[in-house]
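One chain is shown next in C-alpha cells, namely the form predicted on its own.
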Amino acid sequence: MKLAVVGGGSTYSPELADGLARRSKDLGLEEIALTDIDAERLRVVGGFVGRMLRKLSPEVRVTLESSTEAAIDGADFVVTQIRVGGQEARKKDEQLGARFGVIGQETTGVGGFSKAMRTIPELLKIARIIEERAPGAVLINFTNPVSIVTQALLNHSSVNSIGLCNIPIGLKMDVAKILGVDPARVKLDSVGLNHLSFVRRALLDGKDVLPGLLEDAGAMREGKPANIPELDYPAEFITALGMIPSDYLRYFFLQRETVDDQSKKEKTRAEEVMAIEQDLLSHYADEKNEEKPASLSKRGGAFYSHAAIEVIEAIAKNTGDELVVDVINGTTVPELPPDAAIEVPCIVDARGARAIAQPPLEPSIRGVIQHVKAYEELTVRSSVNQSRRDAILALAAHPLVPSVEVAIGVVDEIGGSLGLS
C-alpha cells in the first residue's frame, strides 16, 4: 500500500505517521508519501517523520516529494490536510469576524467562508491529479471546512472522497471515558453536517444511554476542542433538546456570548497555534529526536491518526465498519439535497463510505442543519464559479452573518483577492 500526504509539511503528519508505523504490517504499508509547497516544512517535518519510522517500522519507505503528482502516483490513499495561506491567513479570517462585530472562526461564520474560497479550488486541482495518477485510490480529506471541501469534492470530482475530523471519534471516546468502559462496546447515532452534528442516541451494548449521559453535561465538557469558547450549554437547554450537540454549535447556540467572549481575548487562536507550532518545530528540527513530544497535544488533534487509520483500515481490509464520516447524502437525510455532503454513520468498506439511514431531523435541530447547508450549497457554486451573486447570498444565508450589509462589506474585502466578479 501507499499512502501520499498533501499538506505533508504539517504538524499533524508526525501525529498521522506515529499511527500508520504502529499498524504498518496490518495494513501491508509501503510507502508514505509526503509533499508541500512549503519546501522548508517539508523538508523538517519530513526528516522527523522518517526518523520516526526509521524507529518504530523501518520496512515502510517515507518519500519526500516537491511535486503533488509524484507523491499521488500510484496511491491507494490520498489524505489531504493543507492550509492555504497558513496561519497567517486563519489569524486573518479570524480577525475579520472581529472587524465586522461577528464570530470569527476558521470553519463557520465569515471566516470560514474566507477559508472555504480558498481551499476549494486547491482540493479540486488535487483531485484532478488524483484522477489522472491513481483514479483507483480513495482521499480522505481532513482539510477545514471539512464539509464544505467535501461537498465540493462530491459534487465537482470522480474520486472517491470521504470527508473525516477527529470530532466524532473524540466525542466517542469521550463518552466511554465517563462510562468507563472500552469505546468498542460504545457507539455513537448522530446526525447532521460535520462542526454541526447531534448525537441522539449513544448505545453500550446497543442499548441507549444517553437520558443518563445528558443528567451529567457538564461531564461531556471534558474532552472539548482547544478552539472552543470556555461556554457551557445552559443545562435546561440540554435537556429539552433530548441530544449531544456538536461542542462548534456554541457558535450557533451562544452567538451573542461568544463574539463578547471572543472580544475579551488577547490572542486569536491562529496565534496561540503559531507559538505551539513553533515549539513543535524546533522539536522536529532537531536531529536526536525520533519520538513525538508531548506538546502536540496542544494542537488540537486528538485521536486524529486514529481516526484515519480506522477509514483505512475498513476500506483496505472490507471490513464493514460502522463509522462517522462525511459522504454524499442520497435520500440518507431526505430533508436535505441528494449531493448534499453530511456527517452521519457510516458502513466502511472495500468500496468506500455508505450512509445509514436515518430517522426524520426534529424540528429542533432541522432548521440549523437546512440553513447551514444552504450557505455551504452557495458557497462551493460560488468558489466553483467564481461568482460575487453567489457569494453574497452564500453570506446572507448563514446563520452567523446578522445582515446584507456584512455580507457585503465581507465579499467587498475579500472578493478581490478570490477573483470574483
The other form holds:
There are 4 protein chains.
Amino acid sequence: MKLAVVGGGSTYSPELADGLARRSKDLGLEEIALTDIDAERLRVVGGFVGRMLRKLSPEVRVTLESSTEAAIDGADFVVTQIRVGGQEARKKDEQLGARFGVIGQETTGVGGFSKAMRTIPELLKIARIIEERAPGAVLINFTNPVSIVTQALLNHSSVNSIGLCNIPIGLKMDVAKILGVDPARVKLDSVGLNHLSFVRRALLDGKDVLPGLLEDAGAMREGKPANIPELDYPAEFITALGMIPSDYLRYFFLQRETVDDQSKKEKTRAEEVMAIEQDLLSHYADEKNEEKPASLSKRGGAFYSHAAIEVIEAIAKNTGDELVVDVINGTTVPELPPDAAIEVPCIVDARGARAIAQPPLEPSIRGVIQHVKAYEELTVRSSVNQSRRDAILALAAHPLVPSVEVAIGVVDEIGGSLGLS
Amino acid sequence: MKLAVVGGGSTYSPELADGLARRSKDLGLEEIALTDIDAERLRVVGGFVGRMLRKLSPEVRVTLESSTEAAIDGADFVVTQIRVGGQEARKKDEQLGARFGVIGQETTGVGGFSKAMRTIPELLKIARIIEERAPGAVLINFTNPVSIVTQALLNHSSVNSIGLCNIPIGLKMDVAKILGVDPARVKLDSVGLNHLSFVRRALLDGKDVLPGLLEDAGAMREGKPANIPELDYPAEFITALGMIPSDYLRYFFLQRETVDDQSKKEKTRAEEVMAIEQDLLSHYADEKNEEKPASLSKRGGAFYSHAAIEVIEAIAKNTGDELVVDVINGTTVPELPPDAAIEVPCIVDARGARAIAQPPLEPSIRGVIQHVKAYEELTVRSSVNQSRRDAILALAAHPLVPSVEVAIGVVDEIGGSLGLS
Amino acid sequence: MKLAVVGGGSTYSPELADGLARRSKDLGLEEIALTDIDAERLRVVGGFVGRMLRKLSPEVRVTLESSTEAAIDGADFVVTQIRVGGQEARKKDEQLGARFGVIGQETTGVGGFSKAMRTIPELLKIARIIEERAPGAVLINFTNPVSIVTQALLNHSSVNSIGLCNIPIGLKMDVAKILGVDPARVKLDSVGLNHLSFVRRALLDGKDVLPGLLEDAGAMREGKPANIPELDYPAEFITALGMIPSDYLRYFFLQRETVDDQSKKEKTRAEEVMAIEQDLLSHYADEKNEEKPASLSKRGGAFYSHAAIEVIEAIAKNTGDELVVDVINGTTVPELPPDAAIEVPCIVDARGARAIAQPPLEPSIRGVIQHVKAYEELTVRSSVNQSRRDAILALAAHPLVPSVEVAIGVVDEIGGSLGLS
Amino acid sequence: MKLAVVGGGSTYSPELADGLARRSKDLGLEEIALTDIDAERLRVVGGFVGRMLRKLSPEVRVTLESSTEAAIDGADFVVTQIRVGGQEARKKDEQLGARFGVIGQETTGVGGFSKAMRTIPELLKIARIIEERAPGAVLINFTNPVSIVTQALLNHSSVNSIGLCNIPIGLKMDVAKILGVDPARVKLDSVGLNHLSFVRRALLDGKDVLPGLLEDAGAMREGKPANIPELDYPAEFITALGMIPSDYLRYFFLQRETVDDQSKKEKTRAEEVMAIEQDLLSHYADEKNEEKPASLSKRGGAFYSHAAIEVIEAIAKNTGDELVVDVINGTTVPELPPDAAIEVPCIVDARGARAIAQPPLEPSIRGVIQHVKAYEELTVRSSVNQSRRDAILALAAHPLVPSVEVAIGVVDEIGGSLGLS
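Let me have the form predicted in complex with a further copy of the same chain next, following on from the form predicted on its own.
Now the full complex is given, and it begins with the chain already shown.
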C-alpha cells in the first residue's frame, strides 16, 4: 500500500506519520510519499518524518517528491492537507472579516469563502492527477473548508473522495471522557454539514444517553477545538434543542458575541498559529529529533491522525466501521440537494463510505443547514465558473453576511486575485 | 352572497367596501357583515361603510355584529383583517426589536414573531367558528404575518383558507406602470413566501420582459409599500440575481442598513399609523362623509381592496384566473415541506386556489426561503402548543436573530403574556 | 400566424382544417402548410383542404410542401400527426401481439412499443428541424403513443413540445352530455399518463359531481373511442376506485378479457381503418367536394380538431385556459421521475403549458402508472440509443408482457428493422 | 437474555433452537420460551427442542407456554413464525390461485394476499402484547408474506420490528459457493422488497465481482429455495438486466410459464409440505431423538436459523454488522413511500436496523417494485380497516392479477371469512 500526502510539508504531517507508523504492519503500508510546493518545508518536515518512520516502522519507505504527479502515481490513498497561500493568506482572510465587521474565520463567513475560492481549483487539479495516475485511489480530504471543498470534488471529479475532519472524533472522545468510558463503546448520531452538525443521539453500548448528558450542558464544554473562540451556549438553548451542536455553530447561534469577540482580539488566529509553527519547524529541523513534540497538540489538530487512520483502515481492511465523514447526499437528507456534501455516520469499507439512513431534520436545525448549503453550492459554482456574479450571490446567500453591500465589497477586494469575471 | 369582515373596525374596511360596492351586482353580493371587538370603532367605521354602500350599491345590506359567530353565520366569504392588541401592541413589538438591536418589524424578525404569537390563537378561533357556522366558506386571510398565520390555518383547521397580501398586485401595478401598459397584460412569475418572494419572470402578453427591466434596476424603485424603510439594493446585486426580490427582502439582504436605519428613527411605524388612523376615523365619524378619503392611501394598503376582490370574483364566478396567493405547498416547491404555506401563482376558481408548477429554486434564493420557513414552522408549533421551548427554538432559527441570547431574552419578555410554559 | 402540419396527408387533416377555418380570423391565421412523405396523399388530402379553406376562410393560404423543412420554416405552430409505416405497419403490430398472445394495440403493449420505436426517431428529426427553422414554435404532438413520443421530445430536444390527445376532451364531452349541461361548465381533474389517466373530480361550475356520476357507473359507457374494444368494468370496481379510469386502462384492469377478445377478432383495427380511409380518400379526391364527410367521425378522432384548436388558441391569445395536455412532470406528481411526460390539467398561455398542483396518487392507481412510466422511460432510452438491451428491458418492464421470453421474442422480430444492436 | 418464539410448534423450531444452542454462551442466552396455539405440536416440537438444548447447551432454560402473553413477558427478542390456519389454509390459497388461473403462491399473487389478510391481525395482536409485556423487545418477523406483514407492524405498532427472510443469506451462500470462497468475504448489495429484490453488486472483499458472475448466468441456478418452481430466466435477460433478481421474481418475469407450470402440478406445495412435516413430527415425537433430522433441510428453510442468529447477535452484541433485512423506508429508496417496508442492506446494532444509502432504482426494476408496493400498501390498509373496498383495490393493483373480475371473485370467496365489509 502506498499513501501520498499532498501538502506534506504541513506541520501536521508528523502527527499523521506517527499514527501510520504504529499501524503500518496491520495496514500493509509500504510507502508514504510526501509532496509540497514549499521545497524547504518539505525538506524539513519530510526529513523529520523520515527519521520518525525509520525508528518506529523501518519497513515503510518515506519518499519526498517535488512533483505532485510523482507522489500520487500508483497511490492507494491520497491525503490532502494543503493550505493555499499559507498562514499569510489566512491572516488576510481574518482581517478581511474584521474590516467588514463580519466573521473572518477560515471555514465560514467571508474568511471561509475566501479560503474556499483559493482552494477549490487546487484540489480539482489534484483530483485530475489522481484520475490519471491513481484512478482507483481514495482521496481523503482534510483541506478546509472541508464541506465546500469536498462538494467540489464530489461534483466535479470522478475520484472516490471522502471529506474528513477531526471534530466528530474529538466530540466522541469528549463524550467518552465525560461518561468515563472507553471511546470504543460510544457512537454519536450526528447530522448536518462539516462544522455545521448536530448530535441527535449519543450511544453508549447502543443505548442513547444524550438526554442525561444534556441535563448538565456544562459538561459538554471541555475539549473544544483550539481555533474557535471560548463562548458558551446558554444552557436553556441546549436543553430546548435537545442536541449537541458543533462548536462551530457558535458562529451562527452566538453570531453577535463572536463578532464582538473577534473585534477585541489583538492577534489573528493566523498569527498565533505562525508562532506555534515556528516552534514546531525548529523541532523538526533538528536532526537529533525523531519523536513528535508535545507542542504539536497546540496546533489544533487533536485526533487528526486518529481520524485519518480510522478511515484508511476501514477501507484497506474492508471492515464496515461506522464513521462520521463527508459524502454525497443522495436522498439521505432529503431536505438537502442530492449532490450536496453532507457529514453523517457512514459505513466505511472497501466500497468507500456509504451514508446510513437519517430521520428528518428537525426545523430547529433544518433552516440553518439548508441556508449554508445554498451558500456552499454557489461558492463551488463561482469557483468552477470563475464567476464574479456567482461570488456575489454566494456571499449574499450566506446567513452571516448582513448586507449585499458587504458581499460586493468582499468580492471587489478578492475577486481580482481569484480571476473572477 | 354574504361576506363577513372580522376586524371590520379596521380603517381599511372602507377601501374594501368601496371595491365590493363597485362590483356588487356582478358578484351577486347581498350582505356585508362587519364585526369587531372594539364596539366604538365598529360603530364609526361600520357607520361610514353603511353610508358608502347606501350611496354606491343600495341593494347590498350592511350589518354590524358584536358577535363574530353572528357575522360569520352562513357567510360565503370571510375576510380577516384583525390586529390583536391594536397599534399599541405593534409599537411594543417595534420597540422590542430596537431594544435588542434587531428587526422589530410587524411581519418579520422579533416583531413579526411577537405579532404571530398573539395572532395565531385568534385566527384559529375564527376558523373554528367558520367550521361550525359556515363550513363551505372561503377564508381570505389578510392578517399579518400572512405567511405564518396562513400556515397555522392550513395545518390546524379544515377551513378552505387563502392567504392574501397587497404586495404581489402592487408589484404588478408597478411593473405595468414602468412598462407603460395596461396591468391586465402583465403577469409576474413569483415564488417564495409572503414578504419573502422573488419575481423570476415578468410577462407582457406572455413574453418575458424581466431581463430588460433589470437592466435599469432603478426603474423598480417606485411604488414601494409605505411601511418599509426607503433602502435600495445595489444595482449589481439585482443584475446578479436576475430577479426582483420583494421589498421586504431588504430586511435580509440589507439587514445591517435596515437595523441602523431603525435605530435612527424617532417614531415607530406604529406611532405614524396611529396619527394617520386618527385622521381617518375623524373622517369616518363625520356623518356627512360617504366617500373614502384621499388620505386612506397613506395607510399602506394600496390595492388591498383590488386584491381581495380579484380572489372573491375568481371563486364566486369560477373564472380560473391566475393570482398570486398563499396556499399549501404540497410538492410545488419541493425544497420546502409539503405542509408549508407558500406564495406562488395559483389558479383560483370555485375549487379554491391551486398552485401552478414551479421550476426549482435557484440556490441564490433557496437558502433564505428555507431558513425563514423553518422559523415559521416552529412559530406555528410554539403557538399551538403554547411552548416556551419551541418559542426559543423558533427565534434561534430566525436568520435575523443574531444570538440565542436574544431569542431567550425576547421569550423572557413576551412569553408570560402569551401563556407559554 | 403560420401553422405547419407534418403528416398533412392524414385523413384527419380536413377535420383540423375545418376547425381552424372556423376560428381563423380570431386566431390571426395566415397560412396552413401541409407536408407529407406520401406525395399522392398530400395531393389528394391537401387539395381537399385547399378547397375547404377557400370556401370557409379564403384569407388563409394553404401550401403543400414536399419538404418538411419548407413546411416548418417560420411556423408558429407545428402539428405532428404522422404514422410511420402507415396502416400496414399498424397491422403488423396488431398481428405481432396476437401471435405472442399479448396486447398488440397501437399505443400500449408490444404494439405500442413497436410503434413507439418506429416513431421516436422521426419525431426527433422533426424537432431538429424546428430548432433550426422555427425556434420559437410550439410543437403539438398528436402522434401515438403520445406519452412516449412526447417524453422523447421533452427529454431530447429543446422544442417547446406539448402532447395532445382527444381522449380528455372526449371524456369531458361525455360527462357534459350525461349531466345535460354545456361542456364549458365542466372541468375534469384527471391525473396520470396519456391513455393511462384517472378522473378524480368532475366539476360542474366548480363543484365536484363525480360521486353522483359514479353511482350510476353505467352512465359513463357512452362516447368511448372507436378504436378500443367494447368492454365494461364491473360497477363495484368503479365504485371502489371512486374515479373514472381512461378507457385504455381496460387493457390493464381487464387484461385477460381484452386479450381474449383480441384473439377472437377476425380483422385487425388497422384493416378496419384502411377500409374507412379508402372511403375518405375517395371523398377528398372528388374535386366537387369541399365539406368534410360525415363518415370522418368513424375514423376515431372525435374532438381531435377541437382539442388542437383549444391549445392553439390558448397560446396564441395568451388566455391561461385550463386544458388537459402532456407536459414535463417536474415535481407535480412526485411519485414519478421529474423528466417524465405526464397528462394533467395545465394552464396554457403564451408561456406554453404549466401543470397545476396535484394531490398525491392514491395507491390504487399509483402502481400501474409508475410501472408503465418505467417501461416508457426504457422505450425512449432504447430508441435514442438504438439499444437491443434496453428494448428487452423495456418490454420486460411492461406490466402487460407476461414473460421475458415474449420480450426477447418480440425484439428478435422487430429489432433488426429498427437497427438495434 | 430471553427469547420468545411465537409459533413455537413450527417444524422449523428445532433449526432455530440448534443455532441458538451453539451460540448461547456468546449471546448470554438464558431462556427460550415457546408458545403455540396448537398444544399438541407445542408439546411434540417443544419437547424435542428441550432435549436438544439439554444436550447442547444445558444452561439455557426451555419453557413451553400455552399463553402468548406469558411467553413474551420480559423477552428481549420475539421471533414470530406462525402460519395462521396451517398448511390446510395454504392449500386452499394455492387452489384458489389455480381456480382463477393466477398465481396462488403463499407470498405473492392471490395466495399471498389471502395469507396476508389472515396473518396481519394476528401479528398486530402479538405486537400489542409486546408493547405491554416486553416494550424494549425486538420483534423478528419471519412470518410470510414478510414484506406485507412487516409493513403492517412498522406502520401500526410501536414495536421495534425487523422483517427477516432466509433468501438473502441463501443467495449470499450460493454466490460464495460459486466463487469458492468463505461466505464471510462476500456481501451482496441488494435492493427492493422481500421476495422482490435485485442484487446490484456482489462484493468479494469489497470489490464488485457481479459482472463476471453474470457472464455465466447459469452459474446462479444453484441453491434456489425449494418452494418455488424450477424455472430459468433466459441468459440474455440476466445479461441485459446486469443484476441477479430474487428467485421469486420469476412469478413476474416468467409469469406465463409459472402459471402454466402451476396448472400442471398434481400436488400443491402445501400437500408436499404436509408430508414432509409428518416425517419431521414423527422424528421430533420420538423421545430418543435429540438431534435435528437430516430431512429438515427439505422443508425449505435453509439458513433460516443462521439468518435469525445473525440479527440477534448483531443487536445483542451491538456489532453494527451489515445484514439484509426488512425495515422502514424513510427516504432510502425515494421511489417508494416513506412508510414502505423495504429489504436492503442495513447496519444492525443495539439501535436496531438502519438502512444504508442506495443509488436510484434503475427503470428496469423500478416499475415492478413500485407496482407491488402499491398492492402491499392497499393490502395492509384493507386488513387494518377490514375493508372489502380496499381488498378489491389491492388485488386490482397487483400486477399478477389480470382482471378486476378476478379481484372481485377472490374477494367474494375469502372476504366473508376475513370479516370484510
